[in-house]
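Presented as structure tokens, the chain that follows is alone, the form predicted alone.
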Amino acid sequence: MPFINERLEANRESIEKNRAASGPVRASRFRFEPDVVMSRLRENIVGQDEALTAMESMLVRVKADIGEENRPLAVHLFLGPTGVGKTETVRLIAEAIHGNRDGLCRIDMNTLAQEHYAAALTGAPPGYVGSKEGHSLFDLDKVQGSFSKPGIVLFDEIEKASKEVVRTLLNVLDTGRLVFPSGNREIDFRNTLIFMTSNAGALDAEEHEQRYQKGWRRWLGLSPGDSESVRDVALRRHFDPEFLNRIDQILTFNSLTDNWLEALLDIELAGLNRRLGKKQAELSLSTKLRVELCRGYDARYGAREMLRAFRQRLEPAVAKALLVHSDCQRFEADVQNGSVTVHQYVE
């Protein structure tokens, strides 16, 4: 969209001239507040303090608009096992900035496992069908954002894409531009937050921890060793050095332990109550049911396991109670003989 790019550039030049004329005014062109974004993240992401601190630093830097002009605003790679909040973090950032969890361009990299799928990102090369049209999986509006709000791109499960597909991103990460092979089209990523998620190294780190728990080092009171080196070896196995060198920061998301079960349960319950609020209803859980739901948690599947328990065990009982007691506003869920029951709440 050359017209949009020209308008963005014209607005930048106009604001710079106004700043120069009026003195040292440092108002940011970006209309989002890092504190508001971080509040949303900290309400919904648990057990990832280090990653969230890094996100806060990134958002403050972007808000100040002091980054290099010929690169994306930020490039981050999130590592960690499934269900720990990597993709959810990006969706929450999109929701806080754009008012919509889907206000980002999400590319499922597991669908690009073959080399020739690189054309899905860059368009078909000259001489091939579709080369003149320049079709691409990128949603331009969500990629480029606007002058006051950055675009957001998520490359999900990037380790599952072919190496040829990943190599097509080198220019994007380095110069903020993607020029199509046909030469007649270009996508601008210089106003974009780029996030990538990967499970690379998660199994390696888990195996490393299990070997430590069963091995002689633990019995002698020795440390388990440097988990960062385990991660780095896995990364080098999956990605070229040129690719890793273009990433601003690589963040590891921790596995969720039993310490976070209550917090996860409260987050899922709050989400369910937001949906029930549209039906003028509210749900509370008995202590017995809370213990039951937490007992079924499996760390291998992370927060998604808790969500499955809600969908399979709790939501059907809630739905039935809503239909039977259409005039009731407050409900309580309990468990009896392994079955979840929902009844009208009694003070």
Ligand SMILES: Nc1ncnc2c1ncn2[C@@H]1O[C@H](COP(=O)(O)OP(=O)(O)OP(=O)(O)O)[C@@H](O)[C@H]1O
Contents of the next structure:
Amino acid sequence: MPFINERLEANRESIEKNRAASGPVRASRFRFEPDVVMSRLRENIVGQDEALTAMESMLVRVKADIGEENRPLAVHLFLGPTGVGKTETVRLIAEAIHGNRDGLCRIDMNTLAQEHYAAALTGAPPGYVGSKEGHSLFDLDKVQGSFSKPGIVLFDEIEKASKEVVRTLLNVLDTGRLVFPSGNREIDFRNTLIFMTSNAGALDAEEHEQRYQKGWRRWLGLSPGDSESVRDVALRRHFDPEFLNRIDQILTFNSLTDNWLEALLDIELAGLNRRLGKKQAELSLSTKLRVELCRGYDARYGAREMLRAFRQRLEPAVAKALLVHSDCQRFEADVQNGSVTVHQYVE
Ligand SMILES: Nc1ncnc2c1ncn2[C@@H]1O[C@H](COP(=O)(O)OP(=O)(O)OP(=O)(O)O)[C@@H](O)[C@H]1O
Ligand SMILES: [Mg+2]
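Could you output the structure for the form predicted together with the ligand, given that the previous block was the form predicted alone?
Let's see the whole complex now, leading with the same chain.
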């Protein structure tokens, strides 16, 4: 009943607006709990404690609502190699705040790489061939959020953006607004959490670390030298200082070493078990299968490869078992001669 839900939401917002205007009680207009968001993040993201701690401070600051008025609520740049949880972190925040993993507006900068695509961000100027005036890539509701919920925007692969797009973005970070070329429309980012992700610098920092692992500095017991500064040099190569200066915090996501594989597997299994729970079924994995699924993990490609194995090898076997043994509640998955089998669990 979307209509009734909208009315309820509108009522709640107007009550909260009145309260915010009149009461001496210091209540936040925002209806999300940093603790709740954080427990969702901590349950589902491994190996990125530093980034998560930064997210906690950000959420508390946003909830307190004491930021500058003519800026976005928060602007963060996530750096790091592929498949280590950058996008997943933003999706989980969206899920915890909006109840929906897709409660965010994602802009893929890779598709905007060519100069003239900048028009897609702001809508093409009048007479521009091939696109409608005023048509924009931004999903307004998701960008602007509501009185009680911040909007969320994710700019993925920001290093691929053209100079022109970066200039447009600079303006957004500066003023909290994006004015369309026609001049009669604008998008308001002042109620928005802005996240940007990039792999820029990740490779350089990784190479630096590997050289250290193999090099003489380590043998002599010297420190690796500053991999932060390696990252900063790479960042400066990709972005202008005026752009970097407008970012609240630049966070580096670590590459995931083998030690985290079991934890990643358990997160994925917990997700599958939540879905199986609706069918009154439950799954466990044999040790042999765990080893098999973690085999072939390559830190350079992040968690994706293992998750693919999980989805492509395990899930079809589970699906089949579910249909064949329709009265069975507990299943165990194992591996025999390289193929995954699922059978009834016996204690
Ligand atoms: N640190 C992590 N903790 C838990 N799950 C993770 C982690 N990193 C990756 N994953 C899993 O791997 C998938 C891919 O990760 P994600 O999309 O966040 O990669 P990314 O860091 O944004 O990489 P890219 O730079 O390629 O976009 C996620 O959907 C998630 O299930
Ligand atoms: Mg990503």
